[in-house]
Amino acid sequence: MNYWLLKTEGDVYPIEQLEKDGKGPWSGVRNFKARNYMRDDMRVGDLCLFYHASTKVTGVYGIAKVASAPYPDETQFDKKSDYYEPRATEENPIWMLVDVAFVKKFDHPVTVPEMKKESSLRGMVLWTAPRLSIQPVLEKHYKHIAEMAGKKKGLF
């Protein structure tokens, strides 16, 4: 199993919306490294830290999981979409996505300042590539953040 951090704008697609939807496409990613993670490395069942960026309180708000194999992001073909990609064709899509499913909303988010105080989280990609919207997470970092959220050890 792999572990990931998925960044979203908290006012665009918060954890509460994923909880309501149950499952949905992780669309609109327009970074090749993030796309490659979805296309090449993410597997159904992988667990994801659901991170709210660009909000008053940035941090991890809950857990999601990868719910599909990768497939073409339909927004790249829609000329009315903010994510339209004129170079993409149905035969040769450029952008891929995976579906993600809701697992758990934390009672309280694990904030960036809280995570930065934890010496055991120093090696996270979040600190070295903070703008990357999809990031791999080591199992030990994933578990530590879940524990920080008040979850029982081994629950996830």
Given for the second form:
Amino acid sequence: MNYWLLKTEGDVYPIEQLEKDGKGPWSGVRNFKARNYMRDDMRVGDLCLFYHASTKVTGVYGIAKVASAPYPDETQFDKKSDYYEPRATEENPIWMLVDVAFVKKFDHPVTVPEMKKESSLRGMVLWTAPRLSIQPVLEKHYKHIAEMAGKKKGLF
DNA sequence: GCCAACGTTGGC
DNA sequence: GCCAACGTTGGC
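Moving on from the form predicted on its own, kindly provide the form predicted in complex with the DNA as a structure.
Now the full complex is given, and it begins with the chain already shown.
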């Protein structure tokens, strides 16, 4: 079992939307490293921290899981899409993705400032590769963040 | 295949 | 909305 962090623009595709959708293709990723993680390393059932970026309160808002084997991102073939890729063909797609399914939404997000205060989270890729939208997460970091979310239950 | 220019990400 | 950081592109 591997653990991951998935970044989304919190104002565009928040965890509430994934909850409604249940499951869907993680489309629009246009970064080779992130693609390689989806294509080569993700396995069905892997758990993912669901991170909201570019929003008022950035942080981890819940948990998702990998729900399919990798397959081509359809948006690369769609001329009208922002994610259209003229070099890609059906025979030789460039961008691959996996389906992502909703697991749970935290009662309160674990915010970036809170995570930065935790010395045991210092090694997270989140701090050193700030522009990578899909990142591997160590099991101990995943568990630590899940615990932080658990402790916040019933805070208010 | 190097590297400058460009474009985008994302925290603040 | 600014701007630093960095991934990607394209000229050579």
